[in-house]
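Coming up is one lone chain in structure tokens, specifically the form predicted alone.
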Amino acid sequence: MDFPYYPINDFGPAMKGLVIGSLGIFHVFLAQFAIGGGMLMCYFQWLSQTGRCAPARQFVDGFFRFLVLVSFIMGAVTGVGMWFTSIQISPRTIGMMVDEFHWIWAVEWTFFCLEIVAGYCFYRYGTRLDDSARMTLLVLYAVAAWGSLFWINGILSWQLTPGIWLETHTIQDGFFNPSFWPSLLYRTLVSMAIAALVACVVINVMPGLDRPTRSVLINHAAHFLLPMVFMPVLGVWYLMSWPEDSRAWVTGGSPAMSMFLAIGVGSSLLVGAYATIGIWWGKLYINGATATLLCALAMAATAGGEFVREGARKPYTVREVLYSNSILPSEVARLRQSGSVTNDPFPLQNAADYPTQQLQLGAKVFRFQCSICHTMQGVNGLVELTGHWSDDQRRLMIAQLQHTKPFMPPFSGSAVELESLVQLIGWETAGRPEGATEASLDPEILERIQTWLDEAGTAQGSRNPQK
């Protein structure tokens, strides 16, 4: 196979799906807005074109300019930075993605266009333009920005239930999968309640508006919160939609897992509580704290939300086709044998800081079967994780892997690997002793690692071994 990662940059001491993680939510966040913002702008204009809202077209003129500042220039920033991380991080499961799915990033990306264009013309001639032809650039820039959500929510929730694309390849199976919809209408409900806070935010920082102006277009604003009693419902459908396993592992099976969906499910029902009874049912006032405040827990609802949804997918980044460490399934048994790193051509970065060829050899494995989701002394660091272990529990656990954590992969090398893997985790939990001589491989050892690794097979562990 051709070597399916490019080791440019560690990101150490964090952890490579940290880095790539936080990147997506922040730019989620952002994109969410976007498109939350172009409904709630076609929504103001038509208060102002048919005069239920005599300040909506101020508040429409004033809220773009700060929506296009933030999406368009922030939100390109992050998109940008996603892709040049996810390249450097996991190029095989990006390079799957749109060798599946070309034509419907195609289609994405000229609704963005289209979302780019519209919204351009409507920041640089909105204020000289009639009602008719403001709502026709809204209403353009409302579709292609809820458009772009449509088709790359297919290319995500393919990740985690292909469904019977698995069986077919074709693209409409794994586009249409078994989470797109309740997907979809979750992701554009909390679209539309992100733009509504922030829009709350706007409205208290807008010169020229006195309370009462401010009260009005608040509670107007306060319309697009209204949907998030349909969350509860969406949310259900959607964690039903996934794989026993996965909802097993959010539901109670890995506590932090729950936690975050703890913090997603609370902080939406705080936002959603606020909304409904303070604001559009007792009219409260809401100022610009409150305001930033509800904004924050919409902020680690979207967090805890996206780090389910990622973490769901273990030990896959496409479910049952690509692991997390961008090794096939199919791989696996031939890895074994081979050996993982036999190929690698990539040579470590100081590389003269490991004294023996035992301990390079279990650093360049420790870089591609297990640096995407951990660090060696940092985040999820091995030394925290194992450091304790004696080296006979490392060998037995990391050669049955896939059995006594099914969110993580089978082990890929072979015992020779595995045994260096082991004893590089010794030396860095030793703190690097200086003066590490070249191991001798007992036989012994080895052959004891290899009846572990010939008794885990080759096959993904599960979570209910008698299913």
Contents of the next structure:
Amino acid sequence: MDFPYYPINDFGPAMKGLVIGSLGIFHVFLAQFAIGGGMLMCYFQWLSQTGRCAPARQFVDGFFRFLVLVSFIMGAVTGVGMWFTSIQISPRTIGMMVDEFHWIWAVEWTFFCLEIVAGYCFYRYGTRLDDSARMTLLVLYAVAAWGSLFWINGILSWQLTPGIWLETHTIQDGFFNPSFWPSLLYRTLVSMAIAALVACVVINVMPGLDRPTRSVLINHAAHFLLPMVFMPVLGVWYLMSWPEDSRAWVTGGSPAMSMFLAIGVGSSLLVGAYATIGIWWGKLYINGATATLLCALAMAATAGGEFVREGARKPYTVREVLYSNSILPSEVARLRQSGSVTNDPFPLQNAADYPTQQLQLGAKVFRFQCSICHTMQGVNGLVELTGHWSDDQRRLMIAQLQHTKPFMPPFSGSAVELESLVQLIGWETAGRPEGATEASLDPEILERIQTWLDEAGTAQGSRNPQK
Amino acid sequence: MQSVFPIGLPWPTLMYLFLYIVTLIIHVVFMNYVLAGTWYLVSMSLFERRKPDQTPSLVAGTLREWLPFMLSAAITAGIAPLLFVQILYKRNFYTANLLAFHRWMAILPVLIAAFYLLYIWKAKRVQAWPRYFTFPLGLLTFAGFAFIAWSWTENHLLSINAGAWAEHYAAGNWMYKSREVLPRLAVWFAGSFPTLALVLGWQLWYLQRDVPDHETVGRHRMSMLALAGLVTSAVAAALYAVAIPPEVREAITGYMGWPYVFLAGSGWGVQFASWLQVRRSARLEKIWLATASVGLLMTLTGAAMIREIIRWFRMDEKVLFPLHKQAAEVGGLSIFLLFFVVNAALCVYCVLRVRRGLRRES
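Form predicted alone already given; the form predicted together with the partner chain follows:
Entire complex below, previous chain first.
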């Protein structure tokens, strides 16, 4: 059987999703800052050259240096880092995305190149150029930055809502999928808001500006926060474009995801209300500390939103195509027959820690099928989640996993493998007792497991079994 | 494969290979500039006599000014070959990434730190610092890039040695020890100096193009850098040839790779002759920079192809072809070509617009 086995790394008590999530949130925040920053620069350049705001030019030059130092370095490197981290977490997922959308990624690369060239031209020579040349470079920079969002948005939204691509497999159907437009518009507004908030911080720390000048600049920057009033509508549109079960997880079905959605929505509301009522309407001055606090809230909103977007795909990484443990739905039946780790060429790194062959097999099954989302004892640990169950409960729950917990993929191994996993969890729960002996496999137990596996079937479960 | 590489490969494989090689060469030019440029500045911070007013020499000043942009360009240009390598050699590339996990992920913070250090190094205030401050700062920056180069080399060698994967994983090794690592790294490092000399040579030529009857500043130094790099890279290449298995060596010098050995060797010769001419003449002449550019392109193309031959010789090509065919069946190539042309034109337009603006200003 030609299954692409990879050497899976153990991150100890840290859940792999948290690792990529942390980097992802940081990168998304920086990238959206760069996108909104480009637009904000164009706006301030326009204010300057039309005589609407005299200190705008000084701000553009100061802010652009900050933009380059933050987004060109941290943004670019964490962007590459996302690729590297994705490989560490799920090489098969990123491989599938590259296979399907490599030309789109290549298009995005051409926009990166334009962004770098236009950005550096402005960075090095902007102060010596006339208004027309400055505006040209800034517009090209802003278009390139937003263009990179346009292209990557198609790939990321495809993961959650592949839509009719599942039938046609054409690139346009995959790219312009059901959540493409709401996601793009929503992210555009987020980018504008983040850029405006960071601008408020920068204005407060820029040397040579007096209080009235800062106030004028902040009030102009606040114009970029105003479109946040459309966020609730766009957010609802985005949510409605999701599959029903994904929507159900975040709106109460999963407490953790609902909580993260609430953090995202709540933080956005607070920022939006302060911006609209306080800064724009009330013309309030916003000092550096408050601006930083608002940025932190925006970061919390980003974190909540990204967590929800990632979590809503469960049990898939590419909806209906690839399960979160990197197994194709079409492979489940075969793996149940052959065993999921029978042909895995990579031995355990710490085989000596497991005193019996059955526990070693269980460890390999855990590594292959569970470790992408679970730890044994740590974040989302199996010991904590299932340690208090009896062996029989574990057998039943794991055998019928996709039905007992519909955000889980079906178990994709043999009955022997399932029993090994159950014994491993029991052994770990008991604190790895010494003197464990090779367990004989009771045919009756195996038969029972097989019956449960057969009853569950190999297809994905549904919240509503009638469907 | 019993013919000259890559003749006989299916067209999807050829297409991705072509794109990979072209984009890799672009990336390598920027990468070489950064690697050799940092090393050069480190050496200069130790040995070069300072002017009384603390202003840097034209060579060092130009390098300091351009290194951050060149690194940015190297990272951006590196995205494309990183994309195509995933299509061409997905399983090998991903497996090596996973096996070299700690080292591989460490290159990200190291790269960020080295990037910021380049900006710090560029600051006028820092340039006026005493040597015992600037030298360690430079050395730290160079160490960052050297670490990344070393990690890439090990990662690449691990990716083409499937036989070592299971053992490497089981042992939980952080390093991949192979007799090929050091000579291969030496080829890349030494080979980066002729690239630096050429790109910096063009920059110095441009900066001094309007100065008549004047010995071009940096001419002698660029030629010495290039010649030293060429000689050292040839020695390193010979050592690397000894380090690789005999059957791979035979494939390179035999039926698969002889045109590329010839191409790389000829390019080396053209570069050597050009830099000798630069050394003899009083100025950085455009003609010799142009011939050296052609030579460098020949050498880089030949070397990149030999690199792929070494890789292909150790891989099961039959497994790869269906994957490339499958990847080539997805749409989007025409969109890529369209935006490639449009955005390349806009990049050129940006540069022209700045030139026009600066002319107006002066």
